[in-house]
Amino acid sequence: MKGLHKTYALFGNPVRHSLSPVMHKAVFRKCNMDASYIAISVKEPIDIIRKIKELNLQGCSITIPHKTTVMEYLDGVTTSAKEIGAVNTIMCSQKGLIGDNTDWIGIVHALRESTEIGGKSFVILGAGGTARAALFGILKEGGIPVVLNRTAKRGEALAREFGCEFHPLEDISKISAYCLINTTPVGMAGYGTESPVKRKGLENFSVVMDVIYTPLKTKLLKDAEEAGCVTVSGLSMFVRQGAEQIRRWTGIDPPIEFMKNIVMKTLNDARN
């Protein structure tokens, strides 16, 4: 009906990489929504506040580098995105712009998919938003996490706000644990090939996680399985992340098969 169409929106920079507004297209187009999402890249976090008036968003998700900065610019977050200290998620409704983050949802459930959280040692490689949800997720579910980071006064800094070890990226050949996850953008589409990690430090993690999804395969996740370890690409936490932000929007349980299928069809046809 006229006047009820909804629109949606992804901030970041870069976005041309994402593929979450072919994601959320699709699933609007399958519930039968009058619904729209667009990608808009800019530069400063003020900048997202002003876009959401202006075009007078529903909701919209947050990606590098913006999933810390803009909190300062929202009239509140959840209680989740406040002990983690970063949104991936906004919802707009009368009570004003309200922060939450669904990325630790889709890290744990990534991580259920291939194996054990609880009691098990996880390297997180990096200190941004993404490391933050999973610190979260993996001291929610009873995991052992450590920080591991290049610059040392940001990594320390992160490790001691969630009461967990930290090692420079150097040391990496020395430390042993059951899985290391990458929540840095090195490897991801416009960002180079080159892997965060050298291959010979793999051979110390049973299960070596990417968030990244495009590629699909990283250069890291070929060297992890190449090291004989499990490997978990960043789709299904795409997927999971990106689900759990329309169930927050609109209220509808999202078709998580659906969407996966989606987001493989345009990967391997991208690939083509």
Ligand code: NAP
The other form holds:
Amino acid sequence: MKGLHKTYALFGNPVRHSLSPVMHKAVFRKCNMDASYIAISVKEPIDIIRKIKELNLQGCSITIPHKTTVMEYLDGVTTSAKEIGAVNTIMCSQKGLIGDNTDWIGIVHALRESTEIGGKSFVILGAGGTARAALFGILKEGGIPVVLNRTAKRGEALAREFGCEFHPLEDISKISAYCLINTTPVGMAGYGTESPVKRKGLENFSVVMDVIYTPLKTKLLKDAEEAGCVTVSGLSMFVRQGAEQIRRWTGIDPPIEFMKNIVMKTLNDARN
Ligand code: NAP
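One more: the block was the form predicted alone; return the form predicted in complex with the ligand.
Once more the chain from above appears, this time first in line as the rest of the complex follows.
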């Protein structure tokens, strides 16, 4: 039995905030799998490769700040991860270490639960790894994205790469679109309780999504609710990106509702 035990891990810096260990460990228990999932904080992406070999890992999740920098150390990446330019998942197989990106699937599923994507316009706040996944997913589904970012140079470069418009973040009140998606960490626990945009102007959007899931209802989502927008939290995205990791590592059909309940319960317990 011992030799069959499988170990998975999350790599990032920091990793303490992540609910991936709670979620993945619960799935392994529920599915009677002899597997464990650990969180490891690493400073350099090369340390991820060392640890994978040292601990004989079967798969791992990658979070801030290694999603892009780890790519050069892998034996291959999927087409979507290559186009996005970031990986959040590594499969350790006989073909070597293969990087994939399941964040975009998470975003698309979370949006689809509340809205259509095809033919609709989307303002994406931010130009980091999650913005890249959002752009890829929205374009793939036939949506029309626009990038807004604090640092114009970075935002412009991203918009050029994905063939869409760019506007500076301070122009947000002049812009209207079907949906606004926050992919910045502003509003996340540990980053303060601010919103990345002012309340005034949110009426210019029908739907507002925040990729943040800690807290579930960020200041942005509270303001958007007051403005009469449909709101989408980062919870469904988080669960779906994790579910797709489970599918890739183990081949099982992930118990999505169960995963969502585990994360909700953990967030509620932490609040009380
Ligand atoms: P990242 O690559 O570091 O990018 C962050 C972006 O946010 C950058 O474009 C940055 O702008 C912008 N930004 C940061 N602080 C800002 C501020 N104070 N005001 C305005 N803009 C600011 O980060 P990431 O990996 O994309 O992650 C972003 C967020 O997504 C995190 O909160 C993460 O937890 C969340 N996330 C959620 C899920 C989920 O499953 N729900 C999955 C992945 C990520 P500059 O270019 O100007 O620096």
